[in-house]
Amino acid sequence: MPCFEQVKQGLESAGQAHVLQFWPELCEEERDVFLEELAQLDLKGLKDHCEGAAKAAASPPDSLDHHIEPIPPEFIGSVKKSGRDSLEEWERRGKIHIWCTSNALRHGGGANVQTLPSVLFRYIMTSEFTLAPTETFFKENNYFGLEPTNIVMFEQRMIPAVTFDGKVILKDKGKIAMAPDGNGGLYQALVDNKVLEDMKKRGVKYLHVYCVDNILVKMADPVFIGFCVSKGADCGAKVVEKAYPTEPVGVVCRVRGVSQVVEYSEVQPQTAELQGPGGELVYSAGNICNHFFTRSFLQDVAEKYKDQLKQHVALKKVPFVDAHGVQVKPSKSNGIKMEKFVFDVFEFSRNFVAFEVVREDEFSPLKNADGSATDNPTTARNSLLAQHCRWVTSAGATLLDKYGNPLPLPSVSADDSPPAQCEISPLVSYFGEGLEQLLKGRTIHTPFVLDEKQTKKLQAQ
């Protein structure tokens, strides 16, 4: 059991003695649990954390207008702008590297090779709050047909939420308000949980990482992987063209010659609106938190750079207990959560590249609840259905509504009517490939689901 006096002294030295204000009111069991939690805090670094959070929240972001430049064209690939030969070559290279990994898997673990995405290792980082529910969800769904031993789940660190004047927030009389340390906590978590050792043991050389709930994410994309490997990149980012100059997304660019993501709040509108000779936005590479890393680069970050990552301020509504021990749910932001971002390692890359993809094919994030204007469950679902409708029509089939009338190709606008109910199982097609031999020349009545059973039925006709 941790020593109470040592913990108390540590809190006092950090200027956080108020954390123990309700200690006399706790029962013995509550005290033991709370003391265990407090002992796990970095008490020596707590003072710097709290003071730094308060200072960062009070400081407006610096303007970077005079220090930024776009990524040079030779370090950018594009689905839309590249020729068919280049795309096919990147895909070929990517598949070679993916299948090399899958062969290591087969020889090491004896697993059956199924569809392309099923042969890979999954590393899933969760917070303290989501690890158990995530493990349960996978078990209840039979790991979605994947080999359980090839799925590694691990936790990121939690850090205290802080008030605007630098005081740790008490969530309850015997519990501190803690928050995950951001998706940039990945690099510390790789060390804490010995994940890099696991990757090395399994022969993993390349990783595709994404950090935003995105229903259209194309995991283990062989084109993206092949492009990055062909360029000799140790770090890469998928980007989408910004929808409009002031769209609130970060931009992948260079600052003082170093690759990084610049937040929209860090540039003035006139810089965001700059156009090139063809009328295109100069700073158009919207960041979607979708990245390529070599394992050796991650090893370098873990050993040399993870402690140099910037801390970012997130203002949040943090439930707390007031001075009288009464639970309060604030109606406006009252706390600071400090976060690290996964893409802040770009600056440590020796060879960084960007790869532009089509937004309607690969990016439909889930950030808000239904009822909000964008990025909610309904818009995400509609994006997936619209994509599958495009796959079917591209394969040469005609979609019909319930009355037998031909349906137009769905628009990608989230404001339009929902697309036809048309869904393709990922066990049938990874990204629309292989559908022509099944569907060309057919008329398809919606709603329509193409799963393995339906596939066999069509093949028999």
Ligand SMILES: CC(=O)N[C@H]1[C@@H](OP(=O)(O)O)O[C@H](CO)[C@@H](O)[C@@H]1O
Second form
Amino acid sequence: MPCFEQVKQGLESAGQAHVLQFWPELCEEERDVFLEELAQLDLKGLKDHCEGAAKAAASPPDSLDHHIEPIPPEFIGSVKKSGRDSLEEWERRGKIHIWCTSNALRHGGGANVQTLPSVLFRYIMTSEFTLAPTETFFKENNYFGLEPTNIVMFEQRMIPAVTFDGKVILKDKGKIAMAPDGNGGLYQALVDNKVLEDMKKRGVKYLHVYCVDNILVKMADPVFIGFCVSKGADCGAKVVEKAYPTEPVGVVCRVRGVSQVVEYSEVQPQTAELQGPGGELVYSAGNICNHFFTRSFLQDVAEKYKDQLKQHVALKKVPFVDAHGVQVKPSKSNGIKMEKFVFDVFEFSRNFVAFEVVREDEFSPLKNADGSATDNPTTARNSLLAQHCRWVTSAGATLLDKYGNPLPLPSVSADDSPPAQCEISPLVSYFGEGLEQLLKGRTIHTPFVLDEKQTKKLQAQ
Ligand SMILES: CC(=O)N[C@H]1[C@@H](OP(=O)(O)O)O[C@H](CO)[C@@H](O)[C@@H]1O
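Can you swap the form predicted on its own for the form predicted in complex with this ligand?
Following is the full complex, with the preceding chain placed first.
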């Protein structure tokens, strides 16, 4: 059991003695739980954290408009602008790297890329709130047929939310309001959970990192990996062309000559609207939270740079207990959550590249609840269905609606009328490949689900 006096002293010297104001009212069990929680805090760093948060919230960040420039074209690859040969070559190289990792683990080297199936190691970072539900979800679904030991789940750190005058917020009489430390908490979490050692042991050299809110993500995309490795990159980012100047996505660009992502909130509209000679947006490389890293780059970040990552301020409505111990749900922002961003390591890269992909194929974010205009569960589902309709149609099949009438070619945008119910299992096709031999010349009634069982049936016909 942690020592109460020590914790109390730590809080006092951080200027946070108020955290214990309801201590006399807590029962023994509540005290034990609270003391455990307080002992987990970085009490030495608490003063800096609280003062830093209040200071950062009071002073808006410098405008970056005069310091930004686009990434030079020689550091950008593009699915749209590259020939078939280059794309196939990157894909081939990417597959070799993926296969080599799995083979090194199984046989201690000497990959035979023709015959080995690819084993991928998945590292899933969650917050304190989502670890147990994520584990349960995987278990309940039998790990989706994957080998459980190849899936590593780990938690990012939580840090206290702070008032505008730098005081830790009490969520309850015996509980601090904690918030995850942002997606850039990844680098600290890799260290805390010894994940880099695990990667090393398994022979992992390259990582494809993405945030979960994109239904169209191409996990471990061999084309992207092949592109980045062939350019000798230690760090890379997939981008899509921005749909309109003020679209709420970060822009991959350079600031004072250094590659980084500038968030949509950090530039003036007139900068976002700047156009090149052909009318194209100057800052068009929209960040989709989809990155390539070499393990050795991550190792460098963990050893040398992790503590230099910027802290970003997020102003939030944080429920709290008032001086009388009454729980309050604020109607306007009352608290500061400090977050680190996953892409803030780009500036430490020695060779950063960007790779532009096709939005309709790779980016349909889920940010809002149904009922809002964009980026909600319905638009996400429609994007996936529309993509699968396109795959089936380009494999040479004709889709029929439920009355037996031929469906028009699926629209490129998922925002129009809902696409036909046509879904291809990722166990059958990763990105539309292999469908022609199954579907060419067929007439298919929707709803249609092409899973492994249906595939076998079609093969037998
Ligand atoms: C801190 C962070 O990761 N910001 C990302 C992230 O934005 P959010 O609005 O925070 O979800 O996802 C966007 C793409 O969906 C990306 O453009 C942006 O740069």
